[in-house]
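Encoded as structure tokens, the following chain is the form predicted on its own, with no partner shown.
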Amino acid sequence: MNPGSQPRRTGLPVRTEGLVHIYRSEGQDVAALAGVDLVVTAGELVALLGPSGAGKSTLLGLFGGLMRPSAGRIFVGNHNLADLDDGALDALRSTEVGFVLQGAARNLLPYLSARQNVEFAQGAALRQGREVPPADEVLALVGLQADGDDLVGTMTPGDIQLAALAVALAGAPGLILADEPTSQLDDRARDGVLDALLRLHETVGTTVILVTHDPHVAARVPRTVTIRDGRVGAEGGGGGEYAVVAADGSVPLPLEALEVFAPGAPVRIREDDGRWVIEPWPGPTGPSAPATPPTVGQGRGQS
């Protein structure tokens, strides 16, 4: 089976408001998201990328209804979640949004195949009366087609992960969302992983968010959202990476931009000609320049 027959989907957008999302460690209350104001549009591929506790995992949970955020907004496609129930949420994850949890095995039964797999995770979508693609169709999608009656228990870890994918894509979803999915892989499993990811994305037209730490896959996806401190810290794209202004005006500043503007300082934003400068604030008996050298942004919302 060619994958490239595979027809194309409608990807479900995503958009989030304001999300933030607090839990309870140790009797104290910490804030795994501070507002995060996020759109991925249909049939985007993106990757989540940051520092371990940033949030990635959180959001990409929140994203799934797997939990409920303290404050702000969700919406997947047409939903807004906040304004579903618990069992609207079960059916939502089990017709409208794959998974793939870090830790491939745990997407699967090791006593079945590969096949067998898809096709028991394609049952909540046949009861609901949704039309889904052959299981030798999914495999072939993610590189599995002659592979696919191995039980999962003897398989690589390479194909175990491509198996996990396949599963996530077993009832047609529009989002699939992806934690980890290459880590703890050799380089030729992960590139398997990551042209499967990539091939789902250019020839079906699913929506893709994915979490990872890996800078070569971050290399290969064309968008990349970095996430710092529980907010969107920078976004990225061909080779590029960019500031993001904030719904309450504040721009997160580079990392290497805190040894001169140290968390706490004042600064002086001003416009020059044009550009956008943010420099050391002198102070009121300071000289006219300050001592080290400004930072010049071209265009709003860049440091």
Second form
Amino acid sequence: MNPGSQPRRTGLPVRTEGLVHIYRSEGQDVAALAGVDLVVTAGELVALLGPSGAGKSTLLGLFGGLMRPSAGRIFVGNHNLADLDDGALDALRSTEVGFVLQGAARNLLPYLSARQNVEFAQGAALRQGREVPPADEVLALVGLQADGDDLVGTMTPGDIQLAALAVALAGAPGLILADEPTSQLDDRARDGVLDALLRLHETVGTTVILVTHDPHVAARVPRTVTIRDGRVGAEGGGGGEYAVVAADGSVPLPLEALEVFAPGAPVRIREDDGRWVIEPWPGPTGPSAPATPPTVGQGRGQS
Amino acid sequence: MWAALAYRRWQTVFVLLLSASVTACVVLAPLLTNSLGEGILKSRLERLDSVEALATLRVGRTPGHLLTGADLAAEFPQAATPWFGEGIGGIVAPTQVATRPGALPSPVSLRSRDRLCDHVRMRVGRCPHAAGEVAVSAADARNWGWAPGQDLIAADLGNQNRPVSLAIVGVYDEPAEPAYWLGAVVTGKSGLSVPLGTETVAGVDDLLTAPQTFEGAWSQADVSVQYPLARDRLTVESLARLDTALVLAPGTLATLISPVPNLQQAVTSGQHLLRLVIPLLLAQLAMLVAAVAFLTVKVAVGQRRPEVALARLRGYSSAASRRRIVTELAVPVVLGLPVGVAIALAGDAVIRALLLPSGVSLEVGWPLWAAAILGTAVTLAASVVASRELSADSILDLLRRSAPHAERGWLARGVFVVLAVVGVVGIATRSLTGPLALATPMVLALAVGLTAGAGLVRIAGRMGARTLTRRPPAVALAWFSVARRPELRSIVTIVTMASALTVFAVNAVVVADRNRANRAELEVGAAVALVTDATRPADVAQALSGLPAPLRDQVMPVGLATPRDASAGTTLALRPGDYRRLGFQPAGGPPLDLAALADPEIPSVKLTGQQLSGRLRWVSAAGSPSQPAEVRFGVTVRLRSGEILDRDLASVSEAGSDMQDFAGPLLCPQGCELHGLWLRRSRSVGAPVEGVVTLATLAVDGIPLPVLDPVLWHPDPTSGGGRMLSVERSSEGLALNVVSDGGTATALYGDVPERVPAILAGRAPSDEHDGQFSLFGLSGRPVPARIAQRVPALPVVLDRGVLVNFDTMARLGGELPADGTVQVWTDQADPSTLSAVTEHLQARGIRVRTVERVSEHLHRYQQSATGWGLGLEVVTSVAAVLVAAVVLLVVAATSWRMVARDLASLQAVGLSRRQAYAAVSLEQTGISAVAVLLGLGCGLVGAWLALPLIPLFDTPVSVPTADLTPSLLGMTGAAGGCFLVVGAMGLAVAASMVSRATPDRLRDSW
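Right, the form predicted on its own is done; let's see the coordinates for the form predicted in complex with its partner chain.
The next block holds the full complex; its first chain is the one shown before.
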């Protein structure tokens, strides 16, 4: 996996179709995801953005097989996760998917060194007869080869996060899922971790999906997906942001557009010289106004 | 794995120790059963004197079989020899020797014994070593003038009394080696009077001779070989083998007497009790420790949830992740096996040193190792069961520190609650017995502890919210901490169980001790009873009255007489006032109505002199009989021996009236007492006599006796045949109205009641009618008595006997029967007092034969299977308290990082260190206090339930009635002690937690 010596590995594509996840909390059902349609191509680096509680971490957990969707389908590589039993999901996590939990130290056994943690993480793959890269190479990939034998408790927060990333890479996965990998880090450490992720993505070709609130991170990621109210609210890339038409034809409006198109307000969508225009419904007095306003769907961003 | 164990080294140590504790509890069961069984054997062996500890092989010689000791020894079972010392053979022939020329021959024993000359010190001459040579005792040499060189002529009783000449070659000193003579009484007989047929002759000590003397002669001799039991070689296991081996070959004429069968029976019955008592104690402790181990392992498993989550996240399967944790925990659990065995061995050694007789050996057999493996397997199984929740949880659930399903334990709680209810109801309705019944108190405590733990967590959150603004922050923080730390439920559960066990154990010990003391006091009657060789109760009473004050007030005479018929009750005579002051009243029954035994206030009339005289008038009320006879009048006197004799004083004509002065010899050279007046027809019993005798005077040597007041007399209740001699006042003196069939009609002097009032224990005498019966007097004569009170038990006589007034019985006089003793009871057990009384009695010719002490009787009960078993309760309770304290440490060791981090966070936002300490200490001591109170309640219920199931004595005693009243003082004291230990540990834990709450903790993620 050394960028200089290892062949580039193809990352795993990820695709969801109408993904729904419902939590049951204190007797009530709460929809964390309400129909997510998302495609991440192999080798892509995607950041999931969105406010707290929008469903980003839930989506990441579903990609990693940590939970099962209430409805819809998830494809990781060639696997439809809904079809996999627990054993197959375990096998998937051992070699195909690497997961970085929020809170770097939670990813590591505190009484082991970084190298030992990597070796521990490789254990399941080895038992399955899979080939795994040497721990030193994994550590080198994230820039930790010099500190590999330090116990976790003696490492800096930045190095702990790098070690967590190394552990996620231990089985040479095709997909890395990282939940807030740069939170609670200073700028330097954050950049170090981000550099490692970008290097990984560029040199090895691993698909990386990370969750972040940090605009600096979002700015350096080629593609961002904003999750809002359990759906894909917007996407961006190269400094711009755009809405995404969902499978059911709905388009979430940007937040600033909601100030004009209040939820429940009727709008008219028409083609104007090759462009599609969305505008407030002029009302019954208008030239072609219907007798009563049309019924519109509930919820923000629906049109 | 090793790094993980090292990371949680204290937790590892505690898991190891708890595994060791479970193993130790299980291992202790066979160890203690063995040690206590050995203790029973040693205790029994210690009680055997040198004679009782012998196996004696004996055979009588016959003319055709002149066996020697060596011949007999060959018949001793060879398989039994390892447990006996070297046999000492001997031959004893009965013979007769005249002490002086012309004197009647005295019976004497001609005795030879193996290696005799090594064990006899010759005062004069030498030891006999050839046939026909004898040594005589120094006392015989002195009394009869015997000396070496003289010949004695003895009679060979087995050979038509053929005279045999025995040459005296030496004079031996008093034998001084009990271990050699083994109970043979060789001396002490010289000069004593010995009955021989109808004559009395002088006693002679044994003649010691060489074995050669018996060669070819003395066919009437007894041959014996005595084998001293090698007590130190005997164990419970070898005793059983010895019992089997100690059987003579079929066809032998010899008999074998040994203590082995009795020992085997005692050990067997003791072991039977141990199998009941030890599981009761150790099962409760084992249940507690197993619960602690399970809860600790559960906490340890809970602490490893993030590790399991990580393993699952990295692709390890659920089973592999769980296996990894179980393997990690198995290391300290398995290492706990040798440690547990060592703890058990140490505990057994301590118990052997503190409780059991010396010399109880340790036996390490396969049961120990089987128990060790079982104990370790229990903890391993607990680890496997505790880790099951890991399989059920998803990775996200595992990432949370505590299981999301707080109510997961409801099934276990429900099971234990149901078991407890079934147990309580079963015992209350007496439908449940055996081990299940004995385990119920602990199951109850477990159910209460589990329920209370769950309940406490439920209400703690609400209480925290309620107190948040109204109380100091420490109170609310303590409540919240209880609410969010499920592991604190373990403390509630375990401390409840431990305090319940402690309370139960302490109460059991107190109650058992009380009952043993009651029994010992009932058996002896007072703190100390000096059993004398006196034959007359009055002698002892008189001797004691001569003691100086205050010693005189610290002693009392007591008479005991048992009739030959064992089923009849024993008579116990004592002074009610002294007994009230110095003796022990029987427990478990109504108070003795000692006032009912009060002596009549009429003093005895001593008759000392030569002649009785007086004047009487006879007036017949029957007219003129067809065949008039004489009516005889006399008195009865009571000799010091208790014998009652008539003194015939006057004779008047039955017909008409007559006035007469009378006189007769008193015939009481040693003095006597006036007992009664009598009247009878001189002949023709059956013809009625009716009339009045008026006694004008009655005098001894001319001195009138003050006995003419009718209140001093009462009719004899034992007179039969309608005979009645009633008394009334008359102007001339004492009028005696007689109505009889001609037989003797008697009026008795009132210094002895008409019927002696008696307190009866046990079943009524066979002759009892309307509360009246005859008791067995101290003189062995029947005494008219009436039942003043019926009680379940009386001192010494227990549930078969009567209690009467000593002075009343002493007035009746007489010598004790064969089975009678006079004792001296005292409440002073100090040697100086006993020595002073003993010397005082000895100076008056009364020897103290034995000394009975309540403390010795109590000690004997304590040195028994049940005594030791209940003594173990103390060990159990101490262990339970320590286990509870360890639980606080375990919980602290497994959760201190989280608590310290929380405290550090709170201190970062302004909580003072003092407030932090107050919060944690309040949390620790608060839940401990609640649990101890619950344990106290469970212990109380357990005492009510299970105490009646515990045997308090090896052999059940009928009296006094078992007093199972719980000792509230003991119980609350035990609960208080438990709280002190657990509370102190809680405070130490709080201090440790707070000291670790440094800002560095805020970086901890685990």
